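Below you'll find only one chain, the form predicted alone, shown as structure tokens.
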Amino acid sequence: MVYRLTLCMSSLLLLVSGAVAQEYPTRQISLAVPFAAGGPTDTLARNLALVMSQQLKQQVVIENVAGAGGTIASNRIAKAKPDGYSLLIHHIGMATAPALYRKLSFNPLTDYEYIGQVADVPMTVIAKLGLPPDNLTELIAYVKKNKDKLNLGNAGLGAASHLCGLLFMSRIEADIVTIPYNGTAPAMTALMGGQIDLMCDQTTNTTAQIKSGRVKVYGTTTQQRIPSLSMVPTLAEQGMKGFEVSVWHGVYAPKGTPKPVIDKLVAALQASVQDATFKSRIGELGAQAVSKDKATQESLAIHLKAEIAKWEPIIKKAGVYAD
């Protein structure tokens, strides 16, 4: 009798879950962005939300939950109801958080259902107008000579700009003061206002400023020149080999979200990354949508695990931690 009752209950739960998944989505979906509005991840997320809304036939709305290097938003989604209406888009910071934070309230490897990767975004090394060096070679020499007088801005601990800055300083063997801001937009404002000297940030945030001449650019972190910034040489062209850095982004749902719901989200993401308008819009900002085979649960899971292993020794060597 107990066995039969358990079997009936299991069958009922499956039927209910299947019915809910068939109807999903019946209302708007929230996509949490762990950084301030106007930043590079926010820009990418808003472009993605537009096309995913069309695919899912329900509005995907952006919710900016900035702070603590993206961990506040990540924790919120990890603890959210697993019904497909609370999602997270995050970048490389999901992989670096375990090494950066001594007390992390979520586990990137166990607390989420992965939806898939979205796009790769190159970085640019930029400076305030009026900084004397005219090219990368001159910049490196200038930084080494004036390291006690210069500062490097970023969007906060664990942000892509923070990580790129750490790598850049490590590569040129010169440490300068770093100044964290609550998001990339405030950091960019400070750079354009001359309050900080340098920054290494994603093309989704820097392309417009570079083209309008509001910042000085020293190079991109790509192997080949970026079509949208074809006038900007790569760091590799200028002698800094092996400094190819791009910021990947992925979409996550709370652990336990029903598989049929996940399947619908994966299908919507795959259609979105292949959408011509989406690819064009982010392409203008120097970003590149991933191929369909990367917009999958398996691809994101494998990539995230590999990135955690890659960044952990780098961060530990730099001795950067947060409570």
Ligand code: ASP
The other form holds:
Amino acid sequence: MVYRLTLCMSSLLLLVSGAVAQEYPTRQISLAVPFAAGGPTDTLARNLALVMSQQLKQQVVIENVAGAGGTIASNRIAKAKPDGYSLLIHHIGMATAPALYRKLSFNPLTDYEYIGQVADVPMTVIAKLGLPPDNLTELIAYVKKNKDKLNLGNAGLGAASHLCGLLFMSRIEADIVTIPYNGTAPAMTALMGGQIDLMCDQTTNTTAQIKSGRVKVYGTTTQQRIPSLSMVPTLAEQGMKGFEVSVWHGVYAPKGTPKPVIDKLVAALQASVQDATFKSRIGELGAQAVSKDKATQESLAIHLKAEIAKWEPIIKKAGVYAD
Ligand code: ASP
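Structure of the form predicted in complex with aspartic acid (ASP) (previous: the form predicted alone):
Every chain and every other molecule in the complex is listed next, the one we just looked at coming first.
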């Protein structure tokens, strides 16, 4: 008797949660951005939120949860209620965090439902206006000569700007001091104010500043020139062969989010990455929306796993980590 009652209760609960999932979304959805407002991740997220809101017929609002290279936001969403109202957008940093942070309180491979990939964004090496070198060759010589006096801004351990900076320093064999910010938007303000010298950052944050001449640019991390920044040479064409960095992004929900909710989010993401306005808005900033087949749970799962495996030995070898 007791057993039957329990069975009935759990079937009822399942039915109710199924019905709730069917109606989803009935209120606004929060999309956590792991870096400061105004930066590259935030810019991509706000453009995505606009189209996702249209698709889901509910507001998708941005919540900037900055700090610790994006791990604060990732942890918050890993522990959030799995009801589809708390989501996360994150980049390559989701894959580098396990190797970089010794006391990580979330697991990228087990704590989330994956929604899909969003866009790939190239980077640029930029500097404050007063820095003397006028091209990459001069920059390399200058950095080597002045490495004790220069610094490089970034968005914290594991941020794309951090990784790109590390790669750049290792290519030119000069280690300079790095200064972490809560995002590359505040780092950009510091760069334009002359408080930091150099930065490697996504085109979604640097295109406008490069075009208006508020920063110096030394090259892009792409194989070919970026159409919206066609006057900027690639690092590769200036001799830094193979220096290609593209920052991928994914959308995540807490583990246990009901399947019907995930299905709706995947459908909305797929429609968004194909949306002409979304594509052209981020395209003007050098970013490229992924194809529909990448805006899937499977694609993000496979990519994330491969990226974790790729970065782990590189980071271990570099000996960088946070306790
Ligand atoms: N995406 C940037 C980075 O990783 C940070 C930001 O969005 O502010 O450097």
